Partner chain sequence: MSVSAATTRAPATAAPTSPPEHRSVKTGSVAWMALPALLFFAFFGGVPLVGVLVLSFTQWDGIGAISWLGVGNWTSVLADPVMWKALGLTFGIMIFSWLVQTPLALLLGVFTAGTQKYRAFLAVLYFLPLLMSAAAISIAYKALLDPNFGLAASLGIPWLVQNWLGSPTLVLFVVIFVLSWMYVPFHSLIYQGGVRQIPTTMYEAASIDGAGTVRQFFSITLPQLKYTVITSSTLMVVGSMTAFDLIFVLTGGGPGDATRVLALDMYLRGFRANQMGPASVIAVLIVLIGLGLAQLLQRLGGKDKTSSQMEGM
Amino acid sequence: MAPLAGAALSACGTSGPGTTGGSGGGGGGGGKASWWYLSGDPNETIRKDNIKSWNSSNAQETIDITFFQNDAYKTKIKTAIGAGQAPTMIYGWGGGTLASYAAAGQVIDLTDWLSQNPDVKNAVLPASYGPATIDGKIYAYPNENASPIIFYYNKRVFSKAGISAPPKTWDELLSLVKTLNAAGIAPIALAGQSRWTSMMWLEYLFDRVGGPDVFNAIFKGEANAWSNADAIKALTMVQDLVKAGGFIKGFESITADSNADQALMYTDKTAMMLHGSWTYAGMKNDGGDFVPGGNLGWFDFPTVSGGKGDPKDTCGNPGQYTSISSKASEEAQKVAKDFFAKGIMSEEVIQKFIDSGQVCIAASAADKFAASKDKDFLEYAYNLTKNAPVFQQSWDQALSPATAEALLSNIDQLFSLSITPEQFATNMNATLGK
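Structure block, one chain, which must be in the form predicted alone:
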């Protein structure tokens, strides 16, 4: 499995779960199939309409879709798969979690089927297959959108604080934090309770300080890899940012599932936010005139003086991933494959993703960006993905589920200043190779 290139975290927000579609569920039966998906618009509505249209045109192959909030889904799906009660189609992020499913024989190998259906395989960008590929075999179909992590800023707030341009270096970022705090403006929105949002800071800082080899050593399970000097420096830098008042007060109780961090941006409560490219669509959908009015800006993650990483490196997710449960009936598996071939990335779905401001990974999508109202952002995010020498997959998806949970727990303590960078490294070293 490739440690680089990623899987997607999706926008979330409504109170799930909710279901729409035909009948039946579970592992799929009676020739019909089921799909578990994440709540939160615009994607929740896109998929509701997608399934409604599919069921209307495919009466013998109807699909049920059930929506869950992001964090709740991660727990629910593991329990269901472990109990042999997974939905037919399993939404996921590839990487370490998918590898654990594949090792346990819980998802089917799609390699031969995709080879026999090259039009389906080639309908999405080749680079998106990395996190779906385990030991040379493909266990999930990439779909939807590339999701690099973007550094956003609020142009209205910057203007109010007398700031003329976003920071290009870490030192400039720390200087802006002082300026914004002096002006009584919270510098950075962070949904710290969700923990994976804090993780994105470490992903970028590890790369900017030490380059991709620091995390690659962790991924390989090399002894004491978390204690690398560059890792300790990156961990220290993020605590320095916390101590400097970089994040809005009370960030530890803010959740990404409620999109509260995004709301802080479009209501002018904060000046900046590091988050996935999918939040552009969320802020466009929920923020009134904020995005259409040209008040949202974005910039590359700052460079670090003396850092070893290429400033063009990025992190996040090159697509979303849908697997088929090995416990599903043959009929349900056929429905899922037919949906992969004709429904999951239909032209209608592709256009809706683009219209919502998302970087669709369909091979045909790039030609459609120019006509989009979101052309500037889409092309920035697309080029950020396309030109990145290294696209680091989200750590909580690249690593095994057990290690990822330990990681998120320790990140929570790191950001709350409950443990030192050295203690963080010691705790995580104990998980290497697990």
The other form holds:
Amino acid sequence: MAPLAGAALSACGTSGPGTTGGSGGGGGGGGKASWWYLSGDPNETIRKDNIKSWNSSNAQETIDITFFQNDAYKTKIKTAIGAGQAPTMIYGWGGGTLASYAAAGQVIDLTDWLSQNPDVKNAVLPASYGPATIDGKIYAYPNENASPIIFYYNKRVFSKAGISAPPKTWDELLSLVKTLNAAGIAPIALAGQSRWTSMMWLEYLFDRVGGPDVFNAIFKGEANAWSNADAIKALTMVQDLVKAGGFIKGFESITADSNADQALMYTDKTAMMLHGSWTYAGMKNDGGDFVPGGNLGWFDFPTVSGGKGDPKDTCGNPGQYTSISSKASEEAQKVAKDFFAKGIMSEEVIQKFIDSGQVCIAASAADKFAASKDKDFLEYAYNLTKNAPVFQQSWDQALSPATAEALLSNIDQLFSLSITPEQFATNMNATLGK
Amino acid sequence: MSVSAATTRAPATAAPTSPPEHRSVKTGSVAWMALPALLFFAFFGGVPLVGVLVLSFTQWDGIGAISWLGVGNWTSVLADPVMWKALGLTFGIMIFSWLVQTPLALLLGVFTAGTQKYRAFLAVLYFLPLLMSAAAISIAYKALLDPNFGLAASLGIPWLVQNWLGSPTLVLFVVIFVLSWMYVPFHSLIYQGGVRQIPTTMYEAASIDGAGTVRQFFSITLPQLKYTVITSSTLMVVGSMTAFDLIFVLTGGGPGDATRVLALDMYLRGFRANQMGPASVIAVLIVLIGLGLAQLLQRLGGKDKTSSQMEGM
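What's the form predicted together with the partner chain like, now that we've got the form predicted alone?
So here's everything in the complex, that chain up top.
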């Protein structure tokens, strides 16, 4: 309870006496603003230092930062916004949740401010604005790092099984699965219990088979959008992969929060893994010689013959998003905007993100990757993000919370073969427009 | 439910029910002393309960405005197969937990009620699981059950390598096992206390009459523990209605909705899907079913529950 109590205090008492009945509790006045952020390094330390140096050079516009654990934060921020007690700056992932804040008038529209300040707008990759944009208006400033979903492979295992190159097409992938199973190696690591890990397969397959329009129709809530022939094909392909023994046995019991799927990779138990770019740092930390020894490889998601999607399309999270609470005072809102312009993506912050092995979305980041030890990976992931004609945001973030919950539950059953692709489509059609 | 309305009048309504006149004065003054506690309960127990009841008739995503919906949430939740499956699962886990836990806890309780020193030592060991939080237990079991890095794989026992948390049929037994592992110590402690209250003279008389250990257990221990069984069962049954933390961390309700019990269903609807109305409906259902079950168990205990257990001694 202590961190919660502390946060409540910092949220409404930053300007000292006299705030009672003031600006609706949002961030206080007196030239100060508040920010709630996620705990956990390396980013917690980066932001702590960032705010410390901001506060020392901007005495009139200081910012209070409070850290929360990821899952606790997601519940806490919703409750705080619902109660009119939000911090000045709201950390988020854009998409469906941001849309619900915007619909309730809880976050301010940044469109005009960004077009008046093109330098601020162009400081980050244009592709990252997608999840921040709702009905043509920008409600959050994208910052920090992109997390594209990457297809990794284990070079040690590949050479052991006599495989020379990663698969370029879906058919090649299926024949690799056969080869690997025959060699007694599990082809693909998947943390099925976490469900969103399985979802990443669908995101890519929907795009490769049917192009971005299939999901866009779902996103818009068009009737029977999940029953689209291409969607059914993609869902069937996933089940074919499961039936062919593509995923490690017992994958439904494996969880991503314990990083067991990454461990399967660096302990040579599996040959491949589809996962977020953040797992690179995880495998580098925990895998001993695996990453530094050059045993980790990566490749573009395979193409599907006759598929309509651009092979350069990618998915994942295009960035992190910070919104400004509409309940915050004028002064606090100004502090937040100044911070967006000069502090949130300062040169120092960008450098620290890159040093920690993350794909910073700053427009100026590209030049800095060359000096990094993780140059190859960072450049690959950055170009994947930058050159993607479509960067599909993770479905569970893009869709409304109610739909996302239903989606994850149905994906679980799809991968365990408890429901057919048609049943999946019927179940999900019932959630359209909710 | 009606607590908040009754609170301030508690002393007045209490007075007529206490029969002898010389006591009513005394009871009245004592009732006044209960007022702070009652007010406290009304505020922190009654008000939220009424709030949830009101919310169950509204539409709210937890962020925007609350709008009145009438019985819409009730009809949709009562028509929702997910809720019925959750209810069925809750009862399933309740019944299986009872069947697994009660005999084990009873036997352990009787065993540890003995006076030998090693039994006291074992009682401490048995009690250890309850000292850990449900979250810690769940995370530990998740790690132990991992098919690749868990206990079975590290010890090299192939038959123990199962899809424990990923198979819709196996996972239920895992949940019941872990729940029992955690709560058997608590219930055996209750039984231990119950057994120690049985007068030793009864056993002495029985052995003089030639009754053996087994006969003594069924003829003395078990009947004497009747009310202990009811107490323990009530706690078990009502606890199963609200079982949440352990299942939430262990399986998250999955795979699919194979372990999505009622309390978890409520949480997922309210805080994951942002549908506070339907979540409130389920909260009200849990309160009603829990109260009903507790009442039922008290009835099963017989109307003589206030009389002495020593009767007929």
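Predicted model, so just to flag it, every value in this text is computed and none were measured. Residue numbers count along the first chain shown, from 1. Basically, rigid core = biggest C-alpha set you can superpose within 1.5 Å across the two forms.
| message | On a rigid core superposition, would I63 pass a 2 Å threshold for CA movement between the two forms? | response | Yes; I63 is a residue whose C-alpha shifts (by 2 Å or more) between the two forms when the cores are overlaid.
| query | Once the two forms are fit on the core, has S175 moved its CA by at least 2 Å between the two forms? | reply | No; that C-alpha moves by less than 2 Å between the two forms.
| request: Give the rotation angle, in whole degrees, of the smaller rigid part relative to the larger one between the two forms, based on C-alpha superpositions. | output: Rotation of the smaller rigid body relative to the larger: 21 degrees.
| query | Rigid core superposed, S326 Cα shift between the two forms in Å? | reply | Value for S326 between the two forms: 7.1 Å of C-alpha shift.
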